[in-house]
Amino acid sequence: MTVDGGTRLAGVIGWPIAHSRSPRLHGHWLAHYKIEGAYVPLAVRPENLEAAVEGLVALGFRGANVTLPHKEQVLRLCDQVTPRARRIGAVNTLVVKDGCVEGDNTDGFGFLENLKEANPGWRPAGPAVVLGAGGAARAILVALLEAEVAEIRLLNRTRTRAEALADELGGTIRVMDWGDWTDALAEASLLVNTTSLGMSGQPPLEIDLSPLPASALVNDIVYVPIETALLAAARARGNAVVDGLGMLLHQARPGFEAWFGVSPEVTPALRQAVLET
């Protein structure tokens, strides 16, 4: 594809940015749908974030994704922020229109769409067990709250952080002690790991799954490796499992549609393209 004055531009802002798989993801869609567009990695130091957001408008970008460490800081730089991004307290998608920058957060959307794609007919019920209280957990908790899950059990290695998050978000979140697997997993319909435990290069997630009902769905948002020890253990005992790659793929759909005018599909070919190293 030749990039010229008519090329629609988008990208991903982060620091560092070389590890991001978003250019590969959006590049696959651009090629598949034969769109005259480009999606580029934008390495932006924290002290240059404000100038970078202003630069999107000045350079004619349709928008950008935002990744670590900028997702919280960029919120204050947006002209408009969607209610869900405001509630989550972080932005991962910027859309530029008529000189204004709107911030959105599509992580929760990607999370739920991933579960529904992997398990057609699945609907959020409860109780749901969420491990971790970081940025990804915030988006997932908000998605579960908006889906009106009857009870959400939140466990974090630092309990006070979980308590602060539960107090902030409100709703049906119940904080429980890390390691209290008997009570936390009893009668659960969903278990989600949002921590880095089990990721390549990180300590393992040590959890006793024996109290978890065989009917429960188990999701790990980690996708390196694509099947974590948690998913392998859950699969071995008969639970349905969902890896974390689909969340990355589905959260990208709203931004791509806003920037390039096509509602893209998540396909096996896309998964393979993003997984290739």
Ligand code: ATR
Second form
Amino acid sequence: MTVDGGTRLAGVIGWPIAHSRSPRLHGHWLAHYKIEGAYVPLAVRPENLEAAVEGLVALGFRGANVTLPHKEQVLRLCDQVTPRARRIGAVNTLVVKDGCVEGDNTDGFGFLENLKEANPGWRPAGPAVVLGAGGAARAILVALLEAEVAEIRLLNRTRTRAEALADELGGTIRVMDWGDWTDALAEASLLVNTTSLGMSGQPPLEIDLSPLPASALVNDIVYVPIETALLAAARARGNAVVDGLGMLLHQARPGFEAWFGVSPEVTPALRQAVLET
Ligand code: ATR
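Right, and the form predicted together with this ligand of this protein, after the form predicted alone?
Below, the chain from earlier opens the complete complex, with every other chain and molecule after it.
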């Protein structure tokens, strides 16, 4: 595709940005839908974030994704923030409209859409267990609260961090001790790992799955490797499993639609394109 004056522009703002898979993801969709658009990696140091957001408007960008370490800081730089982004306390998608920057957070949407894609019609019938209390957990907890899950059991190595998050988000979050697998997994309908454990280069997530009902769905947001030890262990005992790549793919949909005017589909070819190294 040639880039010219009519090309619609978007990108991803992060530091560092070289490893982001978003350019490949959006690049696949742009080619597939034959859109006159470009999506570029934008390496922005923290001290330049404000100028970069203003620059999007000045340069005529339709918007951008925002990734580490800027997702929290960028919120105060937006002209408007969606309720879900405000509740999560972080922004991952910027849309420029009439010179104004709107900040949204589509991570929780991506999380739920990923579960639904793998299990059409899925609804949590019992408690959901969330491991971890970092940035990824915030978006997932808000999505589960909005889906009106009856009980969310939150376990984090640093219990005080989980307690602070539960206090802030309210609702049906019950904090439990890290390692209290017996009580946490009993009667659960969903288990989600939002920690970095199990990611290549990180320690494994060591958890005894035996109290988990066979009907529970197990999701790991880690996608390098695509099949983590947690997912392999869950699969081996008969649980349905959902890998973490789909969350990345689905969170990208609302931004692509806002910038380029097409509601894109998550397909096996897209997964393949994003996984290729
Ligand atoms: P992110 O924004 O990607 O969620 P983060 O805010 O750094 O990243 O959070 C990482 C999560 O992984 C946290 O829940 C962290 O637990 P702590 O709050 O106790 O730090 C969890 N985590 C990282 N390494 C861990 C380990 N070795 N054992 C248990 N949990 C770990």
